[in-house]
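This document starts with one chain, in the form predicted on its own, laid out as structure tokens.
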Amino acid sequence: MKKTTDDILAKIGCKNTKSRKAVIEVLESAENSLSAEDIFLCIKEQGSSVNLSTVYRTLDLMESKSLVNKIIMGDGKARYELTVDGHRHHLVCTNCHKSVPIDFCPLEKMEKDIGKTNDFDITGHKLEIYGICPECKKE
């Protein structure tokens, strides 16, 4: 069953307020990871009214809640995608910049294993592999 915005905006413990909401329903919407100015303009486009800057918090408050995983891509730019259904690993194209998200975790085993090593409690982590994607490698 496909969470609503109330539940997961309730799940973190956060107010539903129109500009979560929006920015949640954009980034469920998305096929890939978005910048906030990409947020900021589907959210525009809907005809909906909200300040880049209230993006940009909405964005800060839903990564500190794990809700939102943010990616620095190649050219600097940070992007976002929806982890309501767990974390996801990536892999990069350094020419365009198109982010393919991994379906499964490789570091879950080592992980457990490197806490276990060094009795770590391991909170998390992130693994972005860069390369060449087929689109590119064709031109």
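Would you generate the structure of this protein in the form predicted in complex with a further copy of the same chain, following the form predicted on its own above?
Partners and other molecules have been left off, which leaves just the chain.
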């Protein structure tokens, strides 16, 4: 079980530290994407401690290695999640901020065409769909 996080860290050629393992483990067990502070608090709850700066640095590092996907949200806080095969978009509840991953990407087929039409080299995209989740609808 620890093996996985160690492998991840070895693969990107950086030191295998307690903080980094903690961050990765939190992300692995998360159902939703988390903010840096969410991660920081999770680790604290587990009895360990990391500095918030270190969480940010770890996330930046992992994002630069494409291990983590940074989601820029409308509320001013970025969320992070482990990169899964390909990428993933979310349905975000504008009331409670919970997010549900969507398992397909409406852009996949179109991206190349759009790039060609506009003479851009496409490097990526961000998509979020907003709405009210079932729980919040009840209220």
